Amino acid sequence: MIKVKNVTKIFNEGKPTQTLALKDISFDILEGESALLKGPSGSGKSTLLAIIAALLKPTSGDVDVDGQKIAKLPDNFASLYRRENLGFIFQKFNLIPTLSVEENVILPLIPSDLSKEEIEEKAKSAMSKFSIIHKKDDLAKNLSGGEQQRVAIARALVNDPKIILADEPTANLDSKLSKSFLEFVKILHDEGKTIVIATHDPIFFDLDFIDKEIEIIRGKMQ
């Protein structure tokens, strides 16, 4: 499902402030497979992830998604193939503190051409998955973190998507909320989603649903 070939990234190249962030990464990631991308932070982790995402190009090297090579991506194709392929679970939720939860749900469709009676299924579908229909008139400014966190992951799952991409999920959570979490992504393992998970946390580390675990050191793999 992902092959990443000899991927380096460079920030600010040619430049006195040039920075090596990642250093001729290569690994596969199968179809249906979780996947820990772990290491110190600093380590180059995020910047895989958001590479995956076509969020950043790299320097050089390769990132096939499903057969589509994505690393050249246009802008205007990137973002196609976000809306396609991925739903992304930011670190800090991202979520749009003055719209309502169901707002927020919804906004991966409002690009595609569904009617509005199909967004709002498919958000009420999300959102009663992880429990948090019953706030879906409330605004996301007012949520717990836990409760935001339940959000985003509505948001990232509710357009199906093939590949879902965490990036330090559990950084803002306590350990409760971060054990509720793990539940989830069993959960979505258990469904057959492609996870890759950004995380120097290691609740993550030697679970039984972790299918891979690549480390990452000083923009280096071990």
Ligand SMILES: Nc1ncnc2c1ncn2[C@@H]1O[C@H](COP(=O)(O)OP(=O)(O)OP(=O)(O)O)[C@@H](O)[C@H]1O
Given for the second form:
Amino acid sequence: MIKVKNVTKIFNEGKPTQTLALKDISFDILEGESALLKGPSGSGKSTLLAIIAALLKPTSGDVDVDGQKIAKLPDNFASLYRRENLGFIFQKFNLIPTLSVEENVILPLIPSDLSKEEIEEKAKSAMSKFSIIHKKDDLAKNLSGGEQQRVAIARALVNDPKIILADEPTANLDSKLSKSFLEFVKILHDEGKTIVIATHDPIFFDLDFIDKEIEIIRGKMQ
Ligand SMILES: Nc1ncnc2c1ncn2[C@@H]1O[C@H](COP(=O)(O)OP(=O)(O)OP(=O)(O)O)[C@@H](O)[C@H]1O
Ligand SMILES: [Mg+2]
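Any chance you could show the form predicted in complex with the ligand after that form predicted on its own?
Now the full complex is given, and it begins with the chain already shown.
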């Protein structure tokens, strides 16, 4: 489902701030597999997820997702690719602060052909699953970190994507909510979704529904 081949990413190439974030990374994640990208802070996990999401272009190397070459997709095709295939949960939530919880959750459904009622139903179900429905009319900027994270999770899943990319999804959740997130990963795994989680949270290590652990240290695969 996801094939990463010899991916290298250099930020600020040729400048004094040049950073080699990823060096010659290769791995495959099969359809229906759950994979962890693990490694210390600054090792390149978020950069790699952003490349898989076609939010960043690698300096060299190839990425195939579901048969599509995405390393060099022009921006308009990249956003179509994301909309049709991916749900993401970012480290920094990326909520729109001036919109309500419900409006944020609905965002990925706006370009679809669904009716207003269908959109509201899907949003309601996603908000209930992540215990945030009681805040549905609150503005995102007024939520606590953990609440914002739950909105981000509900938004990532509202579209029923076949691939879910999560960057430190439990970073702002308490241990009870982290465990409920794990339960949800297990359910998604059982539904056949392909899941990639970048994390250093040991709660994810050695779980039976995690099929692969890819370790990156200072941009290199271990
Ligand atoms: N846009 C950017 N411009 C320049 N350097 C960047 C950029 N994004 C990331 N980097 C650098 O690339 C390296 C990898 O960063 P990345 O965010 O991928 O690490 P990470 O493994 O996700 O870390 P963390 O666990 O702290 O989230 C770091 O040295 C970082 O400073
Ligand atoms: Mg990161």
